[in-house]
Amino acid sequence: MNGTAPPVSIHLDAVTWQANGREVLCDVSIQAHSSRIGVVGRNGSGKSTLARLMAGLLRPDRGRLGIDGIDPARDRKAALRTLGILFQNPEHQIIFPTVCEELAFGLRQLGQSRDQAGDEVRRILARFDRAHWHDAPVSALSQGQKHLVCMMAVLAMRPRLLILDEPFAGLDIPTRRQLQRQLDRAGVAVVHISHDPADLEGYDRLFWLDRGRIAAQGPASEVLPRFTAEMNRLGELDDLADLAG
């Protein structure tokens, strides 16, 4: 990741969130001040819920949450200027039929005029060498290209923090590397949430989420070997009841 990205402060104090009477996250506490923060865990461990809480798309049932001093669920205007999120499936993020409309939407939400947003859209497309995509229908793009559209739309808003909710899952290796290279050049702090240890190697601060609770935390060099060893141990078991849902 780009070491020049300014660090951000993440503060979660005993955050709990429930769905249908079941605790998806329970007493999750995170304190971090870094430009490279990772969250690792199995499928079903609550990672996506944590991403949406950090982005302000959900509000904790109990506990407190702050990103650089703001509560993203209660102060949506400040959240729009502070952070962005990339989902695993770009279809859950893209809402407009053309690339230029998709990129302009967030800018208009920030209060830019139509002309200002149009100028910024052209700037971000040129920055990514995709000026020819301006009027392209999103439906004609590949999955990897749709991921890039989502990334450009978020980065056009110039957030201080980008929350990555497994955005590279299911993509082939060349596409993953190309998208990662674009992120590295963006100079923005990231919270990267993934089940794949390879995504999080070298991160300053890593949190292992297991069954909705923090199982371990520390530098990636310390936490990832423990996580990998436990995943390998579970994989050797014959008890299929432990399969992730």
Second form
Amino acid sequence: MNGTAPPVSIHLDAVTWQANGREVLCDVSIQAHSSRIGVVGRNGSGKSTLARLMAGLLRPDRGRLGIDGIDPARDRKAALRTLGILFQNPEHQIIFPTVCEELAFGLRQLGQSRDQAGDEVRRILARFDRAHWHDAPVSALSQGQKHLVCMMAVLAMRPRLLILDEPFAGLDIPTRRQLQRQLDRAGVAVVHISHDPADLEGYDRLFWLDRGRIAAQGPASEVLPRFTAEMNRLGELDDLADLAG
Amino acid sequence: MISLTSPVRTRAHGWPVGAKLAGLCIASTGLFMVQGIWFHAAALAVVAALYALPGRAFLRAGLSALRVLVPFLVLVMAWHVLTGSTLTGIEVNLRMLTLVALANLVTMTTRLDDLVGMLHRLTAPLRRMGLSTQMLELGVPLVVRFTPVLIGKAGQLSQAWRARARSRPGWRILLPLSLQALDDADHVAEALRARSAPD
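Just the form predicted alone so far, so send over the form predicted in complex with its partner chain.
All chains and molecules follow, beginning with the one already shown.
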């Protein structure tokens, strides 16, 4: 899986990000050079914020962040050529009413002409065996199909790195497997963010995020058993009673 | 109010968008200039025939798109009957129905990006004056994309209300619906930023 994808370098140096005076991420430092990087953590641990910081959609309040040497929040042009992000909910990602427009949008943003983008859209649909989706209205697609549209739209831009923010949450097993297969074939490095240890088995670099801080890091084979044990232990307690802040 | 997609591909899908819009423009002007109830009845019959040509599925989709006109037709007719000008009412209604049906025919058989491309060409003078028309061109597909999404959200809110209440929600879901729409706007803004470079 992703064995052919060239590795990318991710550097976070004491990154802090606040919302309403509360530190969502606090002094997070990550050094990784890999094609398969995982981030695991509970709901509310700051995973999605970390994904958005890496994608350059948010800017760190303190600290520095670089993906293959670029600052994705400041250099948006370079960021578009370097990385893509898949949101958890495809409804939050799809901007256009038809599949072809959705796929063409990013290509036009990369500077392709209307005709170039049109040809490229047909090529990418054919590569995914979805040529017949070209004119399909997004509103008629199933949830899994919408996920695939998002994936194709981002991969069409040929990023070196794909940031996945819980991309398979809520999908059934066959849909997950099919999407995972499409992803593996794409040959792109991934930062995969998930609460589910099963998604991240076999990842060589794994970061465990807990209440906005890195709690542990290492290969999945070391970190995941500890994470799973801790999650099971917490499951016996009642921290649902705790309010944030 | 206008349906933008056709369930089947018609021959008119291949016609240039400029020609279709020009035709619509000429036909609309003609319908406004010519008086006479029989002329308008004949015009409506021609448009009905156009709807029937691509087959039953197209006809059904087209007719259901025109259903939104019914309250307006009823209102106009009622007004004219009350003011004692029933014949004028029939003529006004025939004209309105024909005009909207024709416009709907153009949007049903034209791809959205072709329409937006036309808009781009038509607004060229504005760009020469230094105004950006990008937001206008982006706004059209956004409306088409999010209209069904908002209708779906209204349905969900209404179900959530009815699951715990005896009355129907009515206007009371408007505020939460607006808040959800603002939330959606935030998400779209983020999605746009994720895949587009600033100018």
